[in-house]
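In structure tokens, one chain follows: the form predicted on its own.
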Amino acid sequence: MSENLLDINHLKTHFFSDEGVVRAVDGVSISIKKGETVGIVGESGCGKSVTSLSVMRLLKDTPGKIVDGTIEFDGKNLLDVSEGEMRAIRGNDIAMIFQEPMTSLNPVFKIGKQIQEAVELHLKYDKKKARQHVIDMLDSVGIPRANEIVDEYPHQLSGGMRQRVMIAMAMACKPKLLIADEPTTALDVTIQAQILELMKKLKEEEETAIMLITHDLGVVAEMCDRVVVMYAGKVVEEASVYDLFDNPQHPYTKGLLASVPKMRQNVKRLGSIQGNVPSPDDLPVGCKFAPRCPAAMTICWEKEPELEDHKQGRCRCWLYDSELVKEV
């Protein structure tokens, strides 16, 4: 059996329309062991929300599918349970923080109602233990007066006080795997940093995997033991969070990196990547990234190339072609 918690395997997700195909995620493979927390990053537009809502399958009400690959989870492939034993997953071993919380939770149902009905379901509390579970919740994500606002309905709270709901809610049942969709976007710096260490809690004390997607570096560098990257829905780069900091050996890593500002640099403007992420329906031919890349070289623009092992990883790139690296 898999050490892997979780083990993604050429996971394909492409969205149908009369336009044509989207190929939103195009062969993803990513695992995540108990107890570890895997970063995603990459721009808008390059997969990384679409595979986690692959994961928790959840697009069935929308034009996507999931064409080709495994999602393996805990030894079970969830594309091949029923929707009740996925629903039954759901909220318990996995947990998802997701990214726009009014849309997430009920408008008409009170917080407390929302966060108390999983916490029955799942670990058996009877009303009374469950409404005391989710106060405690609340309050440990930092809400003021949790004990009042769990009879709040959503739209009485702010955005970054129901970021931190869908948060308390996601933790509630202790998951065994836990995917946080920019789960602080919200929220101001003091507010953020009270979350990573309530996710770092939950890690330590439960052995909880995070899956992390983000936009931000500082939490990834804050956050994770290992970092995807990833670009055009495919992983172009996978290494420690120590070695991709240290190290990037993609072009698309090295240019997100350089476009971080740093404390006490000395510069007038910071570093960009230029052009836009190619649209999924009109990806081009070979590298997906050639077109904005600064070492582009002739086959870049001819063939893909593939995800390969490298000393501190994986990377898709044919700048580490080892016979590529000889013509040139």
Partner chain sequence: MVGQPEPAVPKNDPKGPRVDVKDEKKKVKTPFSEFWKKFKKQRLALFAGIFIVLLLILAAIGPYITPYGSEEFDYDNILVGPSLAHWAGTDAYGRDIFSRIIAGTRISLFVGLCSVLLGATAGTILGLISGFYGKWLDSLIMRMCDVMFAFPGILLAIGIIAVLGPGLGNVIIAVSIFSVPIFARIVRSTTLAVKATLFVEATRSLGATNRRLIWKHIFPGTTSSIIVYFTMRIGTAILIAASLSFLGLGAQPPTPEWGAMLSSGRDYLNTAPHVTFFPGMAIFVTVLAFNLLGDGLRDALDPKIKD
Given for the second form:
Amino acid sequence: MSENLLDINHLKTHFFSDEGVVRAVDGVSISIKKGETVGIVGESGCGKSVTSLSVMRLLKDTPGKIVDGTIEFDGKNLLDVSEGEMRAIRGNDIAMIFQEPMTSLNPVFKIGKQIQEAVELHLKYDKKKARQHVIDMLDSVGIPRANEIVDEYPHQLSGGMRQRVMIAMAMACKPKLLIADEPTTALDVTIQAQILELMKKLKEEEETAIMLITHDLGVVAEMCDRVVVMYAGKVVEEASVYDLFDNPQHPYTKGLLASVPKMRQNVKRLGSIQGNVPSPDDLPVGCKFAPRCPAAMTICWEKEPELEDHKQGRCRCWLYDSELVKEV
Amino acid sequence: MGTPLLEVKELKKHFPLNKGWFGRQTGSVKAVDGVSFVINEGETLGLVGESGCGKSTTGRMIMSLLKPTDGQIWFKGQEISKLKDDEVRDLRKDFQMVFQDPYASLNPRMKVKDIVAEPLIIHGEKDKGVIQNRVDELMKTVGLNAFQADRYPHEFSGGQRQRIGIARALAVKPKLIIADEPVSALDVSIQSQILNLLQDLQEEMGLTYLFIAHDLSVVEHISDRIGVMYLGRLVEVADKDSLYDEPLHPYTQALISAVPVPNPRLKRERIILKGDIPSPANPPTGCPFHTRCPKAMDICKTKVPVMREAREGHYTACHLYES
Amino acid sequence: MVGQPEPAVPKNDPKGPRVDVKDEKKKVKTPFSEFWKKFKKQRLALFAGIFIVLLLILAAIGPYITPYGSEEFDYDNILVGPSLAHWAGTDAYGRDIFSRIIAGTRISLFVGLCSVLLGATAGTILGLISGFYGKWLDSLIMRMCDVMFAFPGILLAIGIIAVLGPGLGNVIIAVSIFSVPIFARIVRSTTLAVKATLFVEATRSLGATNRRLIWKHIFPGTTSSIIVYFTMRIGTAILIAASLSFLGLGAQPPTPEWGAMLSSGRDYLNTAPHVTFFPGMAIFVTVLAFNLLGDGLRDALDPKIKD
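Please give the other form, namely the form predicted in complex with its partner chain, since only the form predicted on its own has been shown so far.
Everything in the complex follows now, all chains and molecules, and the chain you saw is the first one.
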């Protein structure tokens, strides 16, 4: 297991409220190797963001609690380390980029100051060296006039620029793992292209592993080596990016791929998945996807399938269950 | 072909910027700056562009939600942009809008049946039985159950709410539907449901769509013809095959090449544009795109290019195609 | 018919449309049921609400159940302290203070409710006009409110009484006038917020008239803040009305108004403190109850505060 940089094992993160328990993440196992980009794909409420917050242990201010599982990072179980140690890991070894850059930048501090603080803290640089490092970082993410921008405030920048600043901030301490939660969703297409290019470049130069959380299958195809598909708090399929797009196994993955309009394909009518995205507080008993599945069988309504190894990855579906297949 | 259903001529919308003492006007945001296009009956015109390009403002002017600063809007051979409020009200039967945010576009304090019935009541229907029947019928048309009409919007998912919004738009049997980013707030699997529904409705009722979106794949899928906007201007209009197979304007080329394609085996040469979109309060002189254009020439900095037919049925506003 | 039926029924599901059946039986969640769910968690506010309901009942039937008449003199028992016969003692004329407080409940609640009702109605209309139409009407209404805000509340009320003359009716008018700008401002700001929502724009795009927009969409959107302030202002109004009566500008003796009772007990503060203590307590507890209820309502009605 030591070859993996990050090993999420059977993670369960539940949210507690008066109305009951919401199993936002319910037994998720994901591993990421050094320098690898793993995409986590799913629709709203599938638990992909909660998984990333659990890794960062950023659930403090929410009713969410990690109730089971381990998160091994670099040989350490992140769920066992103290809050102080975790703070040192955050930003230093693991960095995170959020969807909305404005909410994660402090509006009252100058941009340079916000990054510099982390650099001084984590890399133990002195003030002057840290400032130069910050300017270099801003420069490397393609921010023009970096030596002036360091002294500006976040609101003076455009959305694309802010996201670059976020990336510079995340990469400033040379993290081993970058968690990017919908990093380009709020951006325009041409700006998104710039940011994706930038992330690719950084990944190649610094060998950073990336956990890319997104709903955009186009971004996944472009960026990722491996893809994990989540549905209703569980992993339903995992495969290399080529296998997943060439030969999706799980009916949900198939439906998802068919739903996306593809340019220049001239499909008259899109495929679609019937029904609605389930709400995590009201899930069916058997397979969580059964109510929407075009291939649902009797067993799907009664018993939840396990995530089983499969010739090209892992898949959670009765259609590929070794014993059931034998019987037929 | 006859007269088009809708024609927009040199439409402009400038929002005044008030600054300084006594709210003096110090400038204006040129949200839409001279846009012309036609929509024929039964077709779908896609309007695509990035944030701040004026595509939504254009849609709102056609809906008479905003008064144009200048320009004309013709509907079935009648000029409608100068009509009085009362006259506009009658016209609204023919125009309806579907909004982007299905959460904010429905009044949370009203039952779904009252929301769907509202356009009927506004346009003078008083018979409760007629209204009830029409609401039931509309709910079925958009794929919802009639019993759900007694609920409030917050009990529905995003996709279902968008269906409610569509039912409301259909209530008075409009001819033209302006869909402003109708699927961009929805999950992928729900997006395709709504797109399919819109297509089915068009076929069944002979509707005409103005489909406004930023997602090029979605626009390509649903439209017959597509207009590309940049900084308040149309830079290219063509039917979709011609536009996607042979984009003429450098902006369209960059835009199309920037779209991430859900196919990992497809490695494309990508045109990465430099810099950000300029502010519409302070647009560049000449061609609005020249600051980011990889093919900019000297003339682009000074002269605004005129929209002309560069190929048959394929219009673009770019100095590269001026003979 | 186009469009897929929904919720969908899986074709090869032997058990039929489970989701569908369950969905149909689900209780409809009305805005009220949502409000009640949140409100009943607020113990203190709930308690205050029950207390106010009891007060209202008391105001209605009070005079029929009091042990003594409110103007029943008994010169044999003047300024008697609390006892079994007189739970709150008697005043300088031997009148039973407990009975008078109960009789006063009706007056205080009536003054409070009436004045706030009048003020809220006028203020709401002004606020809706101001927020919806904007421009010079907005400036005019808001500047007028600013002028009224420049006076301390009680001084304004005294000024109005000075013009109209003393008496309970005029107290109601005075208090309602000084409630107007508060409601106008609150309703205006909510109107602005609701007016900017997408659903108002959507309704406008359907061709709705301004009148329909205001009464069907914007006014219902402002009701929650109106209810909250309405409740809180009743407390304040009761307090102001009592103060005016205390100063001799409101209810005149022998009316059993709490403020007037307080005022008449002033001279015996050292010898018979119960004469002022009990009416004072009545004012205090009532005002507190309305404020607590208002706080609770705000928390339950505010969509931003969850659970």
